[in-house]
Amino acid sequence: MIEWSESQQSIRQMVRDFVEKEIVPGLDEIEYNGVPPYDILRKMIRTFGMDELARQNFDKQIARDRAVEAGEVSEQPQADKGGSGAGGERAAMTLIPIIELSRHAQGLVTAMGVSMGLTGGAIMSKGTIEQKERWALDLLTLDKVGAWAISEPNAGSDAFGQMKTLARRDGEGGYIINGNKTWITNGPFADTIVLICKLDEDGVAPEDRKIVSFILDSGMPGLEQSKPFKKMGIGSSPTGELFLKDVHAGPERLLGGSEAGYGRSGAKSTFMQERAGVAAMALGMVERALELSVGYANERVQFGRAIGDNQLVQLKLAKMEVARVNLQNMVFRYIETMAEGRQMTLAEASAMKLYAAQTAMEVATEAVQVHGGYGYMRESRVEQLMRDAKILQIYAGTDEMQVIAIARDLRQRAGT
């Protein structure tokens, strides 16, 4: 794949038109003035039929699950086994809105992706049929807002090792949960929360405790959701804190229906999904930064000529274009990988995330430099791109953790 197909280009233009018409005019309200982003995201989802597609896929999955449960089907199908190409088209249709939204408001992607992709996806991947029917569909259509809660004040990169939030069996099949979570995307407004914590068992050392997950609802006694944090960037993605004091969760809320249903491996696979989308976010941001920089370099006149005539400015623009091409090729490679019916290795996904995050930050910083004093002003928009880009180097695993993951995976696959 070396370019978008005609149908993909057509869809991308329609999404771009929607974003520029429906989102950009009111961007300051959701970025800076605290207006929740969910209504405009729902409008986009419904405009492009994403909700109906989600319902159709949900019905197919539930029917398949029931067939498996009844013994009519022996196993779940392998996605696009043999390389039918359908997985690639689905991947492209998922990434196109991410790219277009990230050109103006990367936070919208984060808010939508965590709700539909991480929270809804976790339930669809590991939940029981009853849990899927009770909670998942509303998340997949964004009729309800979801949050995926793993990070804690002392448990960021070392999410499992430093985790303090605990669930203790209540002796009647349920659990009592205590602790708090922070930096939780959608936390202030979430209707449904997938909460990852440790199982508190007598005689089990903290480092050996099981990782368990629960599906919680807003308004449950003992569950408090903070107001949105004030952040450096991605203001259109509300972030907050969760406080849990003696929250009672019945056995029906244990994700997967057992204490082994969604443990460390489930959480780690969710991180993999996040990393694949970062390249698409970075591509949208780099494209926009380059467009704004080229336009300004042509228009801004100093010492009698456009600043774009200066070689140092030309070098910045050229490097931005190299970055754009590299990111686009990464996105295309991911789509082709999905079309072939295979998954990226941990090293590949982490390398893609690492490069994309660093590149977005570098390009956004240079875009501000090209714009000079104007670039430091909020109205220029390149300053927003620079602030938004920084989070790509932090969430879904910091740059430093990506390096560790890449090296570790390479060594393990080499047998070292």
Contents of the next structure:
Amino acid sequence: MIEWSESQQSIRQMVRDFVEKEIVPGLDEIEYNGVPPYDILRKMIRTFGMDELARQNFDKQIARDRAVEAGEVSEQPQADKGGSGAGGERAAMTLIPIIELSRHAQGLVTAMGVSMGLTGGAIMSKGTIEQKERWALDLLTLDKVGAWAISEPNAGSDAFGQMKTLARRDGEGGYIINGNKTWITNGPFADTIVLICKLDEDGVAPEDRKIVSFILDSGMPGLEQSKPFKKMGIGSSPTGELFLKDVHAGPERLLGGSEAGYGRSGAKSTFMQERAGVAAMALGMVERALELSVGYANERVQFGRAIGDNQLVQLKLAKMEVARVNLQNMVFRYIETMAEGRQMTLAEASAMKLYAAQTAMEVATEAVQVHGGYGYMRESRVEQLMRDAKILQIYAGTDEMQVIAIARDLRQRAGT
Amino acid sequence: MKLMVSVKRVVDYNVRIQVKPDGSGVVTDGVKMSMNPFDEIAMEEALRIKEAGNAEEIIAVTIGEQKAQEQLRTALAMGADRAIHVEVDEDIQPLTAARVLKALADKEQPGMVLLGKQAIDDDQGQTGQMLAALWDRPQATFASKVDLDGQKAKVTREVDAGLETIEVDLPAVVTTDLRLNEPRYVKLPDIMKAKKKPIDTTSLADLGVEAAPGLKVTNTAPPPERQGGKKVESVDELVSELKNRGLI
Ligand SMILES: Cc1cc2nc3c(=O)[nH]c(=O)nc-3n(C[C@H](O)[C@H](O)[C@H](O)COP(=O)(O)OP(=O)(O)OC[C@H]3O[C@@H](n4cnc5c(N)ncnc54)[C@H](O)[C@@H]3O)c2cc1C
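What about the form predicted together with the partner chain, after the form predicted alone?
So here's everything in the complex, that chain up top.
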């Protein structure tokens, strides 16, 4: 794939029209004044039938799960082996709205992606059939809002090592959970929460505790959801804390139906998905930053000529274009990978995320520079791109953690 | 009743048009193409007529190169039931298009043929009228409102003097103006489904249509670049400037 197909281009145009007509006019209310993003996202999802697509895929998956359960087919996912391309088309249709939304408000993508992709995705990949039917479908259509909670005040990059949220068996098949989680996307408004914690067992040392995960509902006794934090950027993605005090979860809430259902490896595969999405977000942001910068470079006159006539400004524009092309190629590569029914390795996904996050930040910062004082003003929109870009280097694993993951993989493959 | 809607592949309205250096036309290589916006309005109107229970089938037609099937796919994704592609590699002139549509109308017997009032590539605005003449049926051009009433249609037209409402017997030709409706967003699942809907391919020869070589494009040139303006201080100065330039 070297270019969007004609039909993908027309989808992009359509989504762009929708975003500009329906979302941008009310965006500041969501970005800065605390209006939750979910209603407008739902409107977009319904307008383009993304809910219908999710339902179709859901039904297929459930039918397959039942066949596996009945022993009719093997466990292997049938995902487009041999490359029928449908997986690629699906990936493109998921990425296009991400790119288009990120041009104006990356936060909307974060809120949507955490709910549909991470939370819904975690349940779809590891949940039991009952759990999928009870919780996942509503998340995949955004009828309900989801949160995926691993980070804690003292457990960030070292999430598994430092985790203090604990579940204890209640002796009747259920669990009592205590602890708190922070910086949780959608935390303040989530209806459904995938909570990753540790199992507190007698005779097991803290460092040996197993990772277990639960599906919780808003309003359960002992579960408190904070108000949204004030943040540097992505105001359209509400972020908050979760407090758990003796929350009682029955066995039906144990993700995957057993204590081994969704542990470290489950959480890691969720990270991977997240990382691919970051490249698409970065692409949308870089495209917009570049467009705005080229426009301003042509328009703004100083010393009797357009600022774009200066080589120092030209260099910035050229670097932005290089970044745009690279990011677009990464997105195309991801689509091709899906089209062939293959999975990216963790290292590859990490490399993509690292490059995308750093590049988005660099480009957005330079876009502000090209705009000078105007770039520092909210009206210019490039200052928002810069604030929104910073989060890409922090969540879903910091830049430093991506470096570690890439290097570890390289060294392992070299056999050291 | 069947509805027939013609859709044309044109350079997207967002694209900055560039004229080929040799003046033989405009650059289309690597340029985003899409459905003529007025045809999108015609498609939308057909869908509304069908959704109101006044038509059973919508047939989308395009005349053009192989790639014009993309626009048929869009029409099918919007909701057309089937599509006909009249494959022609040369540029199509309005009279040829009208002859093709006449041949298809004879074959399909639609109750209404809907067309955009013009295509935004060469802005000719003649096909609908020519079709009505060849087909010997009433025409309601520049429609901004279409109401069906049994075997008649009441159509409000946007004319230079304002709005004019006429009644036409069906079958009739309707060409659509900008304010008729706002075309819907296409749903992603419908784009997938459209890939499975049938497209019949045919040719001028199959339809027994002769291309009309009446018009020849001799040269294509960009409009002259706009000159910078001048600020004047007073009405007097304005009047004398205009006089100086021989404009009044
Ligand atoms: C807006 C927002 C939304 C979020 N959404 C969610 C969510 O939905 N769910 C969720 O669970 N979490 C979420 N998080 C949390 C996020 O995943 C963490 O912030 C992130 O993992 C980093 O952890 P930390 O903040 O504790 O940083 P720390 O781990 O304390 O890191 C601080 C700095 O030290 C560096 N560092 C740490 N260890 C090393 C090392 N070994 N080598 C080199 N450098 C190191 C880091 O890279 C970083 O630069 C969100 C955070 C934000 C800001």
